[in-house]
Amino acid sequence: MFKYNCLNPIAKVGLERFTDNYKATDNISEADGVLVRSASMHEMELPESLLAIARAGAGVNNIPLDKCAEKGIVVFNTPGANANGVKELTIAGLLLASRDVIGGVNWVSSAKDDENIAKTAEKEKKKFAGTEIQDKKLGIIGLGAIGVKVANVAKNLGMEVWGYDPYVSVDAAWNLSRDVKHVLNVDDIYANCDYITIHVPLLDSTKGFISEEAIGKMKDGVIILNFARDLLVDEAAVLKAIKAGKVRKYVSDFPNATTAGQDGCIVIPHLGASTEESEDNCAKMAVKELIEYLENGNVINSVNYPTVDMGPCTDNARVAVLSKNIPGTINKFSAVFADLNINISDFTNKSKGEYAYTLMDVEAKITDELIAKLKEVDGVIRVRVVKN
């Protein structure tokens, strides 16, 4: 029996995927797995019994990844599960910034008592005139699940789409329209595009990616869209550029004191993935990842440990070892099994940065002695019996 704890409300359609072998608990100290959306876990005391955390969403800045890795807690996210919702809002932001729809709607609301509003509107509407997006250049920074979807829709809307992502995956490349111009230097995006949207994860290396220097390289009157994370953009520099006439509009899905209510800014209350469909998809994927890890030891879509998938165990037993990424560790594991005359029928070892994950299927029962000896190997963080 596995126990799971929900730190935030998780869509019922996801929780229904748990079998009778799972039980919900309000006490995180007795949970094997945790499901979370936006709750901050940085100040939480993580129990030694906790095996995994599944974030029902893409961003994981609310989870202490290094702390979890050091304790042998695998952290999952759900890349692509909310991609369609974010894509649709990004396209909406593109249109709202091009045509002053919001200004026009607000004017109509303020003039509601004007009996001749239709005639007045004909005089006033020029204040809200905008531009069309067809034949304009859209630059997309980050061609992951969301960036690819935005690119394909924009192309179908008649835009010329430029994409920048030095790490574009094979899957993303297959799904990307062949008409998208893939550039290898982000400066090409800055120099040529009328609209620029960013879709990369928030990392130390991407914080402030769109900087004052980057803005200085952009075309005059550029429109910048940010539906990824507010800290990816130097928003103080954006406000300065708006006042100088360099940036025409800034659209963000992340309200904060810097941009809220500022001229030239369209700030949306973090609605990107706030659709029923996105929340359902994220919940289903998060639960699936948790079940796969708890029952089979497989790691899929982890952000702090490598991907390892050996399918279900068909042998007598399976053991998982989470460790530091130290050369020669696999040989030491093999030696432990050999000393106890236990045959390894199948194994996989992968590393990700400082950490490694090893999954081994064996032909004999896993004993306390075996577990104790594996724990003695230098760099081992956690030894877990998946099946016995």
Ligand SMILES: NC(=O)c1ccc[n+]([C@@H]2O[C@H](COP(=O)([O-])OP(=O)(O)OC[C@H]3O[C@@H](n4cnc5c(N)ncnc54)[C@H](O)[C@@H]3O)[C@@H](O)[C@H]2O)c1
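None of the values given here were measured: they were computed from a predicted structure. Positions refer to the first chain, counted from 1. What changes on going to the form predicted in complex with the ligand:
- Hinge location among T197, K149, V299, A81 for the rigid parts moving between these two forms, by C-alpha fit switching from one part to the other: A81.
- With both rigid parts superposed separately on C-alpha atoms, the smaller turns by 16° against the larger between these two forms.
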The other form holds:
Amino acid sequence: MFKYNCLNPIAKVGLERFTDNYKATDNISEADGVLVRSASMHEMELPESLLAIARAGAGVNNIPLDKCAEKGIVVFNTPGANANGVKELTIAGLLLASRDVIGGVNWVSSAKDDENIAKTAEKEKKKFAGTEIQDKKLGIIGLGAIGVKVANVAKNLGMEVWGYDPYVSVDAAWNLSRDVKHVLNVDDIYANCDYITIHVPLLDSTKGFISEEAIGKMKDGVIILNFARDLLVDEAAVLKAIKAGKVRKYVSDFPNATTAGQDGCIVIPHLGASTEESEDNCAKMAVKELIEYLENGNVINSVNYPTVDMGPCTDNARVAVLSKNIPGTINKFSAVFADLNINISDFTNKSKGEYAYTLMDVEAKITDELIAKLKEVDGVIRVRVVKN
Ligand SMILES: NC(=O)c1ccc[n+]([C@@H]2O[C@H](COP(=O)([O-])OP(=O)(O)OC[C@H]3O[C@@H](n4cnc5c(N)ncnc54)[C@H](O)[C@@H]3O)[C@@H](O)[C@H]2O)c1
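One more: the block was the form predicted alone; return the form predicted in complex with the ligand.
Next comes the full complex, this chain leading.
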């Protein structure tokens, strides 16, 4: 029986995945796993019993990742679970920037007392005329979970799609429409595209990606969309470019003092993933990751330990070792098994930065002596019997 603690409300459709082998607890000190959305865990006491934390969402800045890794607590997130929600809002952003729907709707509200509103509208509507997206070029920077979905839909809406991502994953590449033009130099997107949308993570290396210099290379009248993070774009430079007529519209999902209420900016209050479906998908994925780790020892989508997936254990026993990433450790583990005359039938060892994770399936029963000897190996943080 495993116990889990929810630090925030988690969608029911996710929690329903727990079988009778799981029990909810309000007391984190007895929990094997924690599910969390936005609650800050930085000041929290983390109990020895805690094996894993699953964040229903992508960002993990509310979780002390290093402290968790040091204590052998695996932290998971749910990449891509909200990608469809963000994709749909990005497409809405493309349309809102092209057709002055917002201006038009506001005009209708302001003219609500006009008895002849239908007639007046016919005269006024030219103020809100726009352009169509079909046959226009859309440049996508970052072809991950969201970028690929945006690319495929935009293609189906009749746009010519150009994509830039020097680190594109094999999975993403498989899912990307073959009609998307893959460029190797982002300047090609700047020079050619009518719309540019950015879908990269905010890292030191991507901060200010869309700089004043980049904007200078763009086509006149370009529309820039930012549903990733505001700091990816030099927004002061965008405002200058809007005033100069270089940028037609800037659509952002991140309100701040720079862009809120500014002419040419359409600023949305961070609604990208605010859908019932996104929250459900995140909860389902977080619970699945927790179950996979607690029951099988497999680590999928962790942010502080490497991915290790050996499927379910088909042998007699499985042992997991969380350790520091120190050269020679694997030899020491196998020496422990050899000394006790226990055969390892399957084995995976992976590292991520300072930490490593080793999963071993064995033919014999795992004994207290074996566990004690594994714990003595230099750098070992936690030894866990997954199956015995
Ligand atoms: N608006 C919202 O509510 C919302 C919701 C979810 C995610 N996001 C943001 O969207 C971002 C993307 O999300 P995702 O799920 O697609 O992430 P992802 O990890 O699946 O994809 C990110 C892609 O960016 C690429 N990339 C990284 N550095 C790059 C660079 N220098 N140049 C070009 N490409 C680069 C990566 O190779 C990867 O393919 C997230 O990091 C997050 O900041 C926003």
